[in-house]
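Next comes just one chain, in structure tokens: the form predicted on its own.
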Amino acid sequence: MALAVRGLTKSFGSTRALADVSFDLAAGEALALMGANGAGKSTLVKILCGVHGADTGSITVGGTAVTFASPGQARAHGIVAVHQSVADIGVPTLSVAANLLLDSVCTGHAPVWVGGRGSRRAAAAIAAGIGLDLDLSRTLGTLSLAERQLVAIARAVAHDPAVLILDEPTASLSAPEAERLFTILDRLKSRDVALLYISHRTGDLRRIADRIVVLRDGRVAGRFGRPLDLGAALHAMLGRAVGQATPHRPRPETAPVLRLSRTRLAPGATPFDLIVHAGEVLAVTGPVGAGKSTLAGALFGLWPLAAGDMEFAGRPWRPRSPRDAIRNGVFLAGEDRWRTTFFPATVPFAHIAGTISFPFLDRWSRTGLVARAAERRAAAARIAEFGIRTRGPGDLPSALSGGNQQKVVLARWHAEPARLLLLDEPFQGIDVGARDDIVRAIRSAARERATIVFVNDLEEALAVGDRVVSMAEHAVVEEAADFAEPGTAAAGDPHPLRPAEAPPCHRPPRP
């Protein structure tokens, strides 16, 4: 047995996470963990990690006792972890060649001068293992967060690992990339590696998964062994049945608030007209680099349109600048968490109330200095309003579950009224569960606004849309359906998107 896990249970203060859980996990096998967030995944990898230690229970290796007091003596066991947070992934500031080799490093395995060629000869075999073709003289913090997390992965897989551990592993991937990763899991099986793999995703599940262990609440809720009952599954990781999609609107008779003529993402790409209105929630959907951030950057004022025309609130719309684009009610809550909301925690306002109150600093401070009654205030009743796990505003976002960090970022753009709200994979890295929370908050303010939602994945774009359109090569190329039943649309219904320089194009049947 690669891995046996008995009775680990760990208390934080007087908050239980973990209580009696128990597993095994097979040399050459596939175990998928699942649970809501908050749910004890978290904890359970880190005492694996070495990070934690746990209050009772035991860890066998290989058949042998072991307990960890780092994660380099559990390294050295053979447990290796690929961390969902792009935190944990590596130093942003040192070169993908630096990174590859950063735990050779430490450990005084690489070379004194990492910059020369045996070194840049050891980078270029790591990353070739699982067939990562990257400038490896890149700067880290350059890189997408799908190139970051195949980065962490080439790492992780370095160390010939008995066990590997890979929370939300596809969150940041392509379908392309995705399949590459899988691919390289099946070579890691077929050499006697345990797999460990934590995600909501049913496909994944069905494709990689021998077996599912179920955590509710600290405590396992369910096993499951071929065939997989994925539904029962989640029934057993939320205590219930997976709720219905909410139901969608039809498409409001109001006055658009965005209106994009004959726009183009990039030089060379295909022209495209859009138009949003007030009260809609238009999914956009499209694979890792369809364009799908490019476009939202540009609505919020990080960079410009290559060509076309931009209309908001019926006026020409060119934003200076992200302050700008707030200023004037435009929003965004950016893909990466950790880059583009949360502060590192030596910063005096890092915690989630300093989080929330941020971007409109503007309004909530006097003379200067922020009103912190006022802050908190409005952070609870973020909190409340998103059913974020937290002690209170005073928490910092590390010490949440991935799913609650999330919804802290969403939590942060609804703070103030928005006239425009663009939401860029919104549902990355959370459970079904939280997921129909984040969709019911999303969709319960969209009356006072325009609400733009950036996924990689259509059924995230078919659960939270009332439209969906679709991106590929920096340009929207098709809507993919307007959610009514077939035959009912309105005679002379305008088509409201289409290539500036195409026929219109023809939308495939409702999934």
Second form
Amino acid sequence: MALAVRGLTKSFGSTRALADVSFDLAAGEALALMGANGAGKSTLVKILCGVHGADTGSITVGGTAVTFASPGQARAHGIVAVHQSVADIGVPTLSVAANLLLDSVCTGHAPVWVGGRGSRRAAAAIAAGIGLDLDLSRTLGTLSLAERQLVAIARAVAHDPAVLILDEPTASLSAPEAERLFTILDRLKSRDVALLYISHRTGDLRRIADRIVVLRDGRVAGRFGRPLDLGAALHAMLGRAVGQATPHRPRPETAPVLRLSRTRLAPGATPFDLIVHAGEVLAVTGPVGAGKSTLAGALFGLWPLAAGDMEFAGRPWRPRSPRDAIRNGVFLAGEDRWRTTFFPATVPFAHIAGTISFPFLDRWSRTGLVARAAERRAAAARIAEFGIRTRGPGDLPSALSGGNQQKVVLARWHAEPARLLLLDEPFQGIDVGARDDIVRAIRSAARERATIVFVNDLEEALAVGDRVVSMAEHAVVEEAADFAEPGTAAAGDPHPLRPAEAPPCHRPPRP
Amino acid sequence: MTLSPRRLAIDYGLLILLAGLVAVFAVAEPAFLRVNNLFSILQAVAIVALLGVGVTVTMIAGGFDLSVGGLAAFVQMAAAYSLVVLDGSTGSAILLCLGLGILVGLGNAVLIVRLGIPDLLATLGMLFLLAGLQLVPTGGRSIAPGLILLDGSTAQGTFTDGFLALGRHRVWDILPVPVLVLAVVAAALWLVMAWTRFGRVFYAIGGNELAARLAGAPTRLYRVAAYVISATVASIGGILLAARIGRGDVSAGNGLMLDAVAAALIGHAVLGANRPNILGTVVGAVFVGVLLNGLTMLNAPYYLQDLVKGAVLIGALAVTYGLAPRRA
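Right, the form predicted on its own is done; let's see the coordinates for the form predicted in complex with the partner chain.
All chains and molecules follow, beginning with the one already shown.
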């Protein structure tokens, strides 16, 4: 047995992230780990890689019980992970060869003189280890996401791992790129490397997984062996049936707020049409790089469309800037709240009140002088409305939990009435309970406006949207069939998917 | 919040030190506390403080302006050239100087905001450009009435009394004009930066430009404005400098830039702000001025001046970066 996990439990404060998780992984086997956001997948991976310690439970690698105090120790025992955000992996300004040798250089095992023939040979050996067919002298930053992913896997394999953990490796890959990855993974399996493969894309699982373990709310909710019943696995993951195409939901009796016609997001992309009505929550889903953020940015005035027309509230819509969009009632809550919304503590008004008021100061203080008391009152009202757990409007967002931080972002864009609200990945880095709160907040205020939610995760899309459309290669393809088993939702079905039941969220049992 | 010694050091360290210095100097040399001496300290630091306030505006917007020293020296020469060589009036000299300042600010903005050159590099280039440019019209000589020009003729103009008054007159026989100008400029910029939505946009851009833009702020416009404000304030400093020395001195700008940047950085540590702030910069400049004036009165040798400035700057930076709580 390459890896045996027994009774792993981990709590963060009062939140139980993992409860009594056990599974085995044999050499040369690919075990898929499925679970919704907040199910405990990343906690489990972090424990296996030595980032966190478990509260109770044991990990056995190759028959030896181990405890890891650091990622280095996990690696020394043969457990190596390739993390999800490949964009951050490696040094983009260095060559592929230098990146392949980065681990040995940084740990001091490399010779003093690097960059010569010996280094090139060492890098070529690492590349050959996974059959990586790339010009090693190219700069990492010029590679595609898929190629960078392969470089990251080559680096991981260079450690000669017994267990290789892959965290959603196909999230940003096209189908041929993913197939190239699977070929490499097949080769690793034949060399007796055990794979722990984290994903819930049915296509991936059908292609690579030998067995499936499903996590829900920190517990093992199901185990599935060959032949894989993916429908049952998805059911175990979500705690409900998914993927039934329901009859077309009657359009709201309202006028369309937004109408896109013959829209191209990139030159050469397929043109598409899209209509969003007042009172409707539209969820737009699709993998990273499918063009969700490009669409959001075009609606918000960050950049123009490549081609086509937008119509907003019955008039042509060509926003010149975010300022222009906000003035017209089009708000965007960006993804990655620390990058797109919050200010660092060196800014004097980085607190909740200042964060909420900032976009609306020109409406709230016509003289130019900021009315701080009114600003605090407005923030206090939003804090109550959204149930943000904080000591008051003067708290810094960095003092809040992820879910409460996200509620602050949402509260900001509800401080003034929106006509079109765009939410880019509003469930990023929050637990399932907070996600339910946010879904409810989005839906309860949705009546007066049109809402578009952009999410990577189809399950989240189903949870929040009245209607779900998916995007691929910079175009809206009005279906969401990737998730469901073939047959349950016909490919090319013009009717969008609806969650089977409403409200579609599940609350985790409170510990 | 309880006032731990650490918190006390962060919030009030510099002010306590300033009070202590004043007390020590007052005991050692009673003349130190005379109103006249205090105002001459302020007069001595007014120009550096003005330049520092300008740099602070660019720092608030997340940039940096190294060119203020070169610009003040350049403007000082331009004022002298306008008065002495072109025989211009007080008003035309002032307008010329302010116009040059705005032009240089726009030039910095084009380099940084339009071309995307990193702020330190662009303004360093501008610093050299201006320091060299001021030497060209006179072939590298200082400008005083009666200057022999490059073509052999003699300059006809002179510094007008009105212009000289800007640097030398004392309002009600006590308040030097440069100190008054500093007070007005600093108070106005403090009001804008601390209390208005415009100031919030400047700070927001400095903290997270993308977040500011996504919240609808016209960030490029504000960044341009920051460099224009900085350069305009620096050119006011150059005017006061020319009025003070009463000629166009090719070496007048030496050290101005470093002193101004030092004042702005020391200002980070005032009242635990941990950020660029207008009042802090003025306090930082005054702090250095008090120290130098007091040491001079105590007959400390002049060559200790840079040593003292360095020690103060490092102390203030240690408070800002070392003592203050780490921030995400």
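Numbering follows the first chain given and starts at 1. These numbers come from a predicted model, not from an experiment. Only the largest set of C-alpha atoms that superpose within 1.5 Å between the two forms is called the rigid core.
Comparing the forms between these two forms on their rigid core, the Cα displacement of residue 95 reaches 2 Å or more.
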